[in-house]
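A single chain comes next, written as structure tokens; it is the form predicted alone.
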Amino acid sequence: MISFSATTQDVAKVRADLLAVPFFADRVPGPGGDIVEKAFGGGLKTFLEGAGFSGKPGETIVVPLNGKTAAKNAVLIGLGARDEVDAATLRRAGAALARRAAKASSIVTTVAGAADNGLTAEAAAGAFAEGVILGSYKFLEYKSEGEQTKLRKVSLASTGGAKVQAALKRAQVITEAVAWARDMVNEPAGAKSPTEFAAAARRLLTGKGVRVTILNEAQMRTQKMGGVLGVGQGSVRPPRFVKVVYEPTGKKARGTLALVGKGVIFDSGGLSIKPAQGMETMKTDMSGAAAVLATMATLRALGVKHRVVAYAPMVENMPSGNAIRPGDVLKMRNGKTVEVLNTDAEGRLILADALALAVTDGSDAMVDLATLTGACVVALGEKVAGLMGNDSGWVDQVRSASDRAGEPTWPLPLPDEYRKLLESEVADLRNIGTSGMGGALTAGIFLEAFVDEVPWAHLDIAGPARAGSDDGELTKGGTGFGVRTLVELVEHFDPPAPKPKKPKKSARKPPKKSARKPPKKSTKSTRTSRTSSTTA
């Protein structure tokens, strides 16, 4: 584990293996650059020009310090244009440093002090520390060769005092959670059955101030979770459902936030089987559940003041003689029936049960994360998650959290005119649209049918849940996307105003028939008597 500390010492005198110094575009030195220039006797710029170092974001070069400082060598880190340095730039710089300095055990750095673009000292330090830890991540469980980083200590030059120290601690808590999520996503599916995934979640959350409940098949039948049981019935490895409850200490919690994560351990497509290439990365189809569970591990350490409940349905979608068939109808937890016309559209079926449970549990707002549709990847690529919801204010909260976390999202609509695409001939809904277009949107519309009037947001993370190569703080493989966004969300959760409930439609009952009494004797005409009787 890498430890971080803030120091007010002269960095030239701090004993460390390396001194890390920022440089801006066109080789303009940042804080600490004068130390390196002095060590070169004035020839640094010429040296850097010859070496091809220009100061682009994430660019690094190691240079000797010629005995002028306590550290023998310096790592120069490019930040790009001075007026564009933000938290994302510092995360990228931290990751670049971690990869370049993986064989050093200690570093002292001035990089976090290079952000003078409205970023506070603590925000800069936290972003940089996140980058260092995430950039040093490696999954080597099944490698016969390869070694983890040797970096153990990073000292940041800062005068921010206690606030910076708190920011560094926060960064460690969050990035440890991200690393756990990455580990679970990268783990081969054969080694993480629903039962084993649930057990790993319990181990992670033990001692973290939360209550963990794991439902087995019999308990899910009692809870009428037709979606989870239906998808899971094709595998010899039975499904599980994990529910985690966090209750803040002290003052009464203001609002309950529900976090729902898709936990498909492996997705073969079921009887609507995927092609071989389409299955290669399907061990990552539980990324949403991993992110949600990892987030729950941070809440007590971060002092979150709101009640948070996580729901993680865990299944394996496999073809077998017992698997659901196209045309089968499942009854979901909220009583709606779904005609399954494509067994490869299974994630929405298990999420439906989880969302319905969150509604009946009394959530004030909900957000779900799911590697749900290839259509979203086509629309937004591999870097950006799709964001949809039924409440514009709540969707804005989620997007603001993702922006602060540096995990990009982009809003997508839930068009009313697409709802008819999910009309079934035999059930309340079909699990895929009748059109081959807009698959991410119809999936969102499907999920909306299970959230009642609770403010809800849906994050389709099919693209950014996995990285094809090292890029900034991302490492090839599982990214743990969503953990940092959810942490920001729970820390700043503002319960949205409840949506007005739609009046329930009820069939008009005919008036009760009553025995017709004979008209009273009257001196008036028969016509008048009939009129009075009808009006009465």
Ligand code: BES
Second form
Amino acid sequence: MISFSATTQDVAKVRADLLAVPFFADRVPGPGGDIVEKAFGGGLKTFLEGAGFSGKPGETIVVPLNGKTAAKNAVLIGLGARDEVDAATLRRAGAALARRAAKASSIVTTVAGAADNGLTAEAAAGAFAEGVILGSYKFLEYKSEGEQTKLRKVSLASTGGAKVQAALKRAQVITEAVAWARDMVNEPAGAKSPTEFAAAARRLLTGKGVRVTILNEAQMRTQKMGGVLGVGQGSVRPPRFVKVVYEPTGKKARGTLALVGKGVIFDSGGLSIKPAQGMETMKTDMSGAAAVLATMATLRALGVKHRVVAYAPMVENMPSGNAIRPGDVLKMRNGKTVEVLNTDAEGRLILADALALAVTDGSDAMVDLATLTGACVVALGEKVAGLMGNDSGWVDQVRSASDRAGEPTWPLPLPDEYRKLLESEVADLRNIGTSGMGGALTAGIFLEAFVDEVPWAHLDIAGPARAGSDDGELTKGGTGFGVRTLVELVEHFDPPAPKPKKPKKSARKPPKKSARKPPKKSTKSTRTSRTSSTTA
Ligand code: BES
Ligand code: MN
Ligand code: ZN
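Now show the form predicted together with the named molecule, given that the preceding structure was the form predicted alone.
Every chain and every other molecule in the complex is listed next, the one we just looked at coming first.
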């Protein structure tokens, strides 16, 4: 573990292996640059020019300090344009430093002092520390060789006092959660059956001030969770359903926020089996559940003021003699029936039960995270999550949380026009659209059938749950995407106004005449305004 502290001492005199100093674009020195220039002994600019260091974000170079300071060498870190330095720049800088200095055990740095456009000292320190820890992350569980970072101590030059200390502590708590989520995603599916994944969650959450309940198959049957049971029935490793409750201390608590995460520990596609290549990374398919559970581990330590409940259905999607078949009909927890035409569209089936449970539990707002569709990756690429929902104000809260966290999301619509693509001949809904197009949207529309009138947002994280290479604070493999967004969201949670109740069109006992149609949605105008307002 890397420990962080703030110091008001002269950085030239702080004992450390390395002195890390920021430089802006065109080699403009940041705070502490004068110390490096003096110790280097003149001609630093020419030296940097020759070495090809210009001060672009993420660039680093080691420079000798010739015994003139307590640290032997300096690492210069590029931050780019001075007036564009923000939290994301500092996170990236921290990660670049962590990679460059993985062999050093201690660092003293002035980097967090380089932000002067509206970023507080504590926000700067927190973002930088996040970057250092996340950039140091390595999954070496199964490597015979390979070393964890040697870095143990980072001292930040700062006059920010207690607020900076608190921000550093907060960064520790959050990044520890992110690292747990990454570990779980990187773990091979063979080593994380639903039972084992649930047990790992219980271990993580023990002593974290939350209540954990794990449902087995019999208990899920009692709860009528036909989606989770149906998807899970093809695997010899039975499904589990993890529910975690956080109750804030003190009386100020307002509202309950539900976090729902897709926990498919391996997605072979089931009988609608994926091609070999499509399966290679499908141990990643539980990233939503990992992010949601990891977030629950931070709430007590961060003093979150709202009630938060996590729902993580865990299954393995496998073909077998006992697997669900294309054409089978499942009855979900809320009574709606679903014709499963493609067993590879399994995520929505397990989320349906989880969302329906969150509704009857009395959530004031819900957000789900799911590696749901390849279509979303086609639309937004590997770095940006798709954001959908039924309440523009609530979607905006999720959007700004993700902006603050530095985890990119982008709104996608849930068009009324596509609703009919999910009409089934035999059941209330089909689990894939009749058109192959717009798959991220039809998946979102499917989920919406299980949230009733509760304000709900959906993050399709199929792209950003995994990184193809080290990039800034992200490391190759599982990214833990969503943890930082969810932490921001719960910290700033403002319970949205309840939505007006729709006239009850019971899905349990549909009148004979409308039995062939899925329940109609609310009035056109309401839908349209909701849809367009998420397309900001
Ligand atoms: N887990 C996949 C989605 C996915 C694909 C995540 C690629 C990450 C990378 C999901 O369960 C799935 O298979 N979705 C299908 C849906 C289709 C059958 C309607 C897909 O996207 O192809
Ligand atoms: Mn699938
Ligand atoms: Zn899947």
